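Read the single chain below, which is given as structure tokens and is the form predicted alone.
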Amino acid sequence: MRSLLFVPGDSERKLEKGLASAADVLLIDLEDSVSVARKDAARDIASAFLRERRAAPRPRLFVRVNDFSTGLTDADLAAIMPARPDGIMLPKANSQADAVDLSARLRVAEAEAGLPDGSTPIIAIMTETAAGLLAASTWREPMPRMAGLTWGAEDLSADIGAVSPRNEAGVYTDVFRLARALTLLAAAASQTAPIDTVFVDFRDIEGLRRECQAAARDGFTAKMAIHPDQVAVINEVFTPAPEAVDAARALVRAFANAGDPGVVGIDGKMYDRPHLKRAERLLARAAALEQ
């Protein structure tokens, strides 16, 4: 999982061109970009969506559903459960409890729609009000079901009343360089992957390239996207690169030539434990997006 495109529920032609995009996570879109108007038809839309898709390649499809707050979650769930999602995003999760009281609900939907229990993975979003940025901590438990943790600047902006959460120079102000940190160790914790929120202006794309490579050299793993356009650099920069695979294979063949010891000596430059656990993570992605 590299790249997650938001696409909004309410719109067929949306969601068609989502599909051709390359992104490995479509993010079907219940929450913000859909009206209160038009919570009901996105609800129909998306199922059929799903429904429609079900046996056809594709990727992997979740649905964001609307946060706990609105009173909207479980009507969500029991329009989209039944058309068997890949998973559930939680927007506005204020701390690990909320994952746990979507998981619970979660298990009554699978019964009800026939689906084997836990079979329905969680992304949340854990930074958009300043209640889920001060209870960061709380996500230190592994979960079955998460497949990743992420953060939001803009919802997190309206929350706290910044103007904007980047200065002049497109940089982001400390209270969102706070939540992005927070999200990652949170996310390292909790034993599950760093999603890096979305770039909103579209059109630089070079703007985007460096983003996801200060990203991925911090050690998220996956980014979020709102266009199309943006799929394919996302898909690049989080892509292991042959030379970092093959040299992240050597290290490991290095240890265990050497019968694992602390410490391998390689070309002159010595190597311990952690870059071996690092080099172990780098081929278990690989591994991953070949599957």
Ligand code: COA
Contents of the next structure:
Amino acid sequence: MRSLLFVPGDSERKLEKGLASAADVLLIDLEDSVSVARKDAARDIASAFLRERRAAPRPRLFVRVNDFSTGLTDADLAAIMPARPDGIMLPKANSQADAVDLSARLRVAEAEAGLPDGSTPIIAIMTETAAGLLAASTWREPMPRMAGLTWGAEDLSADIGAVSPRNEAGVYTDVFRLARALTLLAAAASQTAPIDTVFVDFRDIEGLRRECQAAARDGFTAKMAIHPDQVAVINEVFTPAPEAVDAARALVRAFANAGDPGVVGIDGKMYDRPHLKRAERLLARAAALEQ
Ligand code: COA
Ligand code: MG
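Complement to the form predicted alone: the form predicted together with the named molecule:
The next block holds the full complex; its first chain is the one shown before.
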């Protein structure tokens, strides 16, 4: 999973366009991109779309439900789960307890829909409120259902009263840099994929590329998109480069050939266990992309 494209759930036209994109995942949105008046229509359109498209292996179809504070979550799940989404995105998750809560609701919905227990993965957005950000340290336990953790800047800026998440130079200010960093840490601690947030200036592809490169460097393995034009760059940057895959294979081989020691030397450079771990993670990611 490299690219996750948001598509407003009440737009048949955009859902079709999303399907034609190269996104790994569509995030079919019932939340912020759908007006209150359109919530019911979005549920109907999204579930009809899921029923029609379920056979296609790609993109995977996740649905972003409304968060728990709205009182709409259960009705969203009731409409969507019988149509067998590939996963659910939970916005405004205020701690890992919210993911545990969603997991319990999914178990019931899975049983009712005749789906295998635990078959619906969750991606949570963990920094959209000040409370969520302060609870970042609750994301410690690996949860089999979790497919990723991501962060959001726009809702957080509304919650704290910031005029903009970025300064005049376009750089995220402290609170948002903290949110980004805590997402990386929370994902690592709870052993799930860290997914970078959206880049809203969808005509600025070079700006997007720079942000993708910085994200990949820092440990993110995927990024969300809001426009189909953003997908190609995201896929490109988050696909492990063939040279990097070759180097990782060589490193794993060198450790194996040496009888799995703590440290090896290759071409005059030292490599120890953290290098091996990094190489194995890269190979696992490359292998997952080939499936
Ligand atoms: N998914 C699928 N198709 C999309 C799309 C998306 N996210 N964004 C744009 N498109 C389609 C448009 O419908 C248009 O197709 P058309 O010409 O056949 O109608 C084409 O791509 C080009 O779109 P463009 O004119 O460049 O943009 P726009 O002004 O129509 O749309 C947005 C701009 C921001 C409204 C739109 O990109 C969008 O809805 N993004 C997703 C928003 C969202 O889900 N936000 C919640 C998470 S932050
Ligand atoms: Mg939002």
